[in-house]
Amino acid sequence: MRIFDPHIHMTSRTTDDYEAMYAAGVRAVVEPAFWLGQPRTSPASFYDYFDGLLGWEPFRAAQYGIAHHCTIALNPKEANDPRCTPVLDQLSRYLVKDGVVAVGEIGYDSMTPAEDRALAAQLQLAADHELPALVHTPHRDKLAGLRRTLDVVAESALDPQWVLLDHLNETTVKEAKDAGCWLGFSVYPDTKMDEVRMVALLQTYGPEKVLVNSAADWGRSDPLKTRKVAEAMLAAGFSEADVDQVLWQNPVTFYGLSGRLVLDPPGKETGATHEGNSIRRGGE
């Protein structure tokens, strides 16, 4: 079984997670830029973070045979902080880099005017750079947030076929599907979705244009939730081809719109360590 986790925050995870993910069948991930929990106080901290997503995390993932890609953006929560919004003026220099397969996470947190402006501006950046967009739908007032998101997408230059609406659930999936967007579901302990609900939605709406992710981060989360969804699908009577479509082909197709996916397994690097340390230090 091959798995592509299309939304996971590996910056927050350990090398043990990479090992467990590889053993479970994960061979590729996309790590979206997001809020780190501690508010940033200047644009410079974003740039260091973006550099980590483009350099350190792909290197770290390669040690465990996993292809790492990322999305870059000013996240919705920090779009409300005037100390952070100058990042919008610098995004273009990151969006041209190899390994960046979408603009994201963008969207809504509290549905403020500042978030309206940041979402519209970043959808325009996606169109300008011919990249798809990963859109975070809010955790509160989900249906109202989805409808507001769809209005902004409709007013943008980006085709809905290039938009992935994430963190969907039973209240939002139909309108998202009717709008022609890709459908993202985060399977996460206690909140968002679980495996049983996810299988029920797949039985109702089918596997087309559906992406399932773990959204694993610094909270109570599980980077193996994608594998657990695959097992639940098989137990419910879905075919192996259905599982491959949802857990591999769909994320490959969506993020492949960027023209930047590199899915050849990087190969586990099991050679020399640095003074016994399990993470090599670059150089020769």
Second form
Amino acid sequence: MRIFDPHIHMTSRTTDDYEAMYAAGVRAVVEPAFWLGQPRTSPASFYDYFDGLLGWEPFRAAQYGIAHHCTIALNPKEANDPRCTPVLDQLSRYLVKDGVVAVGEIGYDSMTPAEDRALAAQLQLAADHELPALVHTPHRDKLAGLRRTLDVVAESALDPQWVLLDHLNETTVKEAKDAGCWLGFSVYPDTKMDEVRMVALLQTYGPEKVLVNSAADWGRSDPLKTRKVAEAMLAAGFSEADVDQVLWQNPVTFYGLSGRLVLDPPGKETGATHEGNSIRRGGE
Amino acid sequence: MTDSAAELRAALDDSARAWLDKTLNQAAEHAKSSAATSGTASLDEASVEQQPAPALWELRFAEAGRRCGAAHADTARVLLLQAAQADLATVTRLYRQGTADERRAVLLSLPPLVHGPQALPLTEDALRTNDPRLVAAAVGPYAAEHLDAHGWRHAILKCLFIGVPVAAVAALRTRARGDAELARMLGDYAAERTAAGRPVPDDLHRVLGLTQAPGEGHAPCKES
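Could the form predicted in complex with the partner chain be given as well, to go with the form predicted on its own?
Full complex below, order starting with the chain above.
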């Protein structure tokens, strides 16, 4: 079984996690830029973080046989801190980098005017750089947040087919799907989604354009949740092809919109390509 | 056209070749327009950090990997730096703002672009990382020419520690010859490995052998 975790904060995880993820079938991850738990106080702090997402972390992942890409953005929470917002003016120099496969995480936290501005500006950056966007939906007042997000996406230059709406659940999935966006679900030990509810949603809505992630970070979370969802899908009667679509092909197709996804281990080019991206077929 | 440019063009497909030609032209145009103001004698922090709008070729420098393929990215980026005749401030900025792959290309391009020791902070930065790709690029001809004896010896030990083949070290034979202090450091490292029950890298014995060749007096000796 080959697994692509399309949202995981590996900076906060250990090498034991990388080993366990590889053993579970994880061969590729995308790490979105986000809040570190401790608020940042200056733009320079973001630049060091972005450099790490493009430098040390993919190097670390490669040691464990896992391809690592990232998404770059000013996150919704820190978009509210005027000490941090100058980051927006420097994002372009990161968005040209080879390892960046989307703009993200952007979206809403508390739905403030500052968040409106940051979201609109960064959707425009995604369009300018021909990158898809990973959009976080808020934890509080979720359905209202989703609707406001969809309005801003509709007004933006970015096609909804280039938008992945993340942290969806039973209350938000239908409107997100009707809007034509990709559908992201984060599976957590005790918040967001769980494996059983995830399988039920897949039974209702099908595997098309659905991505499942662990969103594992510095809080209580489990980097093997992707594998656990795969097993729950098989136990519920989904085929191996369905599992592969949700846990490999859909993330490859979505992030592949960037034209920058490289899933071969360094030095082992296979020549296989998928929509301009070279693909390492995992699942040995 | 240089030999390496011709070889690279031959290896690329049509769209990558078109991208390379266009980008090299942009870099060369930039070199012409900035020739009057550039210089590599000293580093002006303001000119490193100032980024009104990055020159077009600098943005293309970042995307060389996906345009030409990972196998050709180093060559393409080095050619771009040469075509742009990048000065000290520019190579410093591209290094500081670059990914590991971009930093590698800057390190590989230093000998023709910067003639004096002013770019040593970049070499030293790379030698502080634990990334073998950067360390291997940092121990090339520029380090051989400019790194002082202490820094150079530690670079050799770093290669042994993180598994960078010493074949990557430029002028290894010349600089190691007769270096008794390097021989002592290698001996101590071998003793430490042996005491821990760990194997001693073959490369250590190779360098140790080189240190035992008689010195010729004119080997670089920049003790500081």
